[in-house]
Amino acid sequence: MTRRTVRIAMNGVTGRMGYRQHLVRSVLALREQGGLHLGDGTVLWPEPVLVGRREHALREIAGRHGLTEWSTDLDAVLADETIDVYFDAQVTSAREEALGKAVAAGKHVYTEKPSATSLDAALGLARLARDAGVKHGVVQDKIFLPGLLKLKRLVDGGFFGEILSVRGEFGYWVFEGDWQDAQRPSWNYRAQDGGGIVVDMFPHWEYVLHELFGRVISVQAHVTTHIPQRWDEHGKPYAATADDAAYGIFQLEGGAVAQINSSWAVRVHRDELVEFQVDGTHGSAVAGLRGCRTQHRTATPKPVWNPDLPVTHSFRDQWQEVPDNADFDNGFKAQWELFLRHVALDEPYSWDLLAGARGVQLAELGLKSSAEGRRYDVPELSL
């Protein structure tokens, strides 16, 4: 075996989604698993530059894991000739900028969605990283779940017939944090920080109803501010002014209509986190993170309304699992592999920085549509 090593400079692993999901359980677990056998007699293996603004949190960190560099001088970091990927899951109006230093200076571009704050600086960033020839990548790790990869496994089979309808309920009560910490950093609740419900959640239904079911050709929704006021990471109160709960609606091409409820303001009554409900003319499915239930048409119930009796049967008794058929590996870790065959074999990669600009576009008029009350439909994007 021949080893390639390959320099990331990871910008973000001090907070929260960059150091476990990205750093420790996709780089580091890669490292831990003997590098990334690429099939051809060689491993490649992943060195993490760590890249930050504070100093002490970056040299913890560090110390923690056996690592050896870190910097909080991005700019140093990019004009090293060795690094070869730029990473990127800082606060997202920190990023565009990151980004476009980044591709100038050569490197190749992995970052989390959104990948900037507003459509024209999604396609700007797309249109930079083509021109100069790198390769660019934005996490969709929704995809890579093991109960959405079992639905794709039911459509791709041919499960549901004509899919009628997608209907996705997402989210969890985030503590305001006076009495109980909040789970969530103070940030994503203040709109002039980059903060807001719709450009962190709709960015992921556009992929996920994209390559599962069709592109999202029109949106309409209704987007709030439910808990005006919380506390942030010091126990002092501050005004809430970004939306922490949206209500859309999607029509699909194809035909099919799609309605995802996201709240920070929700008590959980379901399975999981995150569920769709999927129905067809053959069949049903529902889907979370990882289970995936199913209902075909020859083992449909035939309910009766009668609110004069009790239910005498449990309704969820009536669905059928889905069987794992697999041994599925964290989603972050399987997308991030996915991207560095890309980089160092040059594998065809779809989830790009286009692909990334489609989930700003749907957030921007996603809130356009609610600010003006109407529908609006989402033209196809190219560069």
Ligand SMILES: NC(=O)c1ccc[n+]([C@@H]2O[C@H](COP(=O)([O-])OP(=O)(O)OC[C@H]3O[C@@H](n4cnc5c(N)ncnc54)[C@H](O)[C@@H]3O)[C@@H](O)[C@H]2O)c1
Second form
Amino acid sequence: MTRRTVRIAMNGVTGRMGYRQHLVRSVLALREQGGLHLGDGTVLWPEPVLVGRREHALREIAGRHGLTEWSTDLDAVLADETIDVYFDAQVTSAREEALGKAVAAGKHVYTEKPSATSLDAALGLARLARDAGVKHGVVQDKIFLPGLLKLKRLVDGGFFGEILSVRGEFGYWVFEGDWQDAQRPSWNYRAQDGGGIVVDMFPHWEYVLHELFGRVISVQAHVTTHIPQRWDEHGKPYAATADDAAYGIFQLEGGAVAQINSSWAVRVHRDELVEFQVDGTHGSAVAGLRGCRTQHRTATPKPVWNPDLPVTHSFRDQWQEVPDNADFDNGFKAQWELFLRHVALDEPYSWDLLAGARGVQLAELGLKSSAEGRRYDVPELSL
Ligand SMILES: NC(=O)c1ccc[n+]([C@@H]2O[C@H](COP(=O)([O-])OP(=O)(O)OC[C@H]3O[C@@H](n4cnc5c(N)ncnc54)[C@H](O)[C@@H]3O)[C@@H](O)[C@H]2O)c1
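What would the structure be for the form predicted in complex with the ligand, rather than the form predicted alone?
The next block holds the full complex; its first chain is the one shown before.
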């Protein structure tokens, strides 16, 4: 086995996503498994260089994981010719500038979503990367989740017949921060800092719908801020200027309709924090992050509407669990592996900055739709 090192500048590793999902569960997990076997006698060995604003925090993380390289000087890291890949999990508002610099420095780039705060900027980045000839990718982790992989298996196996509709329910109660700490960063609730549930979640819904059921061709959304005041990490009250709930209807290429509720002001009475119910002419399924249940047309009960009689059976018990039939890895890690193979072997990779721009486009049109009270067509993007 020959070992080939890929040096990755990882910016934003002190944050929730950067640390837990990308550094620990993806890049360090790859090292724990002995690197990424490329199948040609080579093992790709990711070497992270931690980048951020706070030296003591970087030093502490590096020490905790036996890493030796960190820097608070992004420009110097990008000027280092031995760095192959720049990864960004910073707050969204800081992303465009950093990605632009990394592409200009000739680095391959991989980034959290949304790739930018506006469609123009997202497309601009995609063009920059194309023109520079660097490889680029955007995190689209949800399609790598076990529940959605099982759902894809059902779609690919023709289980549904004609798919009629998709109902998505996403959300949970995010504490206001006064009498119990909030479990999400406060910038998520300030529009001026790049927050808001639409810019956060519509990029996910775009690729989930697109990959499983068909491209989104129109959007109609009602977006609101249910909780107008919250308390930040220092216990200080602030005005929640960003939307914390979005009720969206999406028409899909191929004729199906999707309706997805996203909310940080809802209490969970579901099995998982996100669930999608898909109804087709031949069967239905409900998929979450991990599980997926089906009901075939041959096993569909025949309820009769009669509020005078109590329900005598459990509708939920009439569904069948889809078996795993595979070992599912962490979704973020699975996508990292594909991106690194793309970098090392030039394997095809479709979750790029143009795909990321589609997510930003849907968020932008969703917000516009809500502000103007009208439905928007979603034009197909190209560079
Ligand atoms: N793929 C997913 O499921 C998913 C989930 C949550 C968040 N995200 C995305 O990941 C990114 C990071 O989100 P997070 O929840 O980890 O945020 P976070 O607040 O926990 O972390 C933000 C990181 O950015 C750094 N940073 C750089 N400039 C900053 C500035 N001016 N102000 C504050 N912090 C700054 C922080 O030091 C920290 O390392 C966001 O773009 C978000 O949209 C993706």
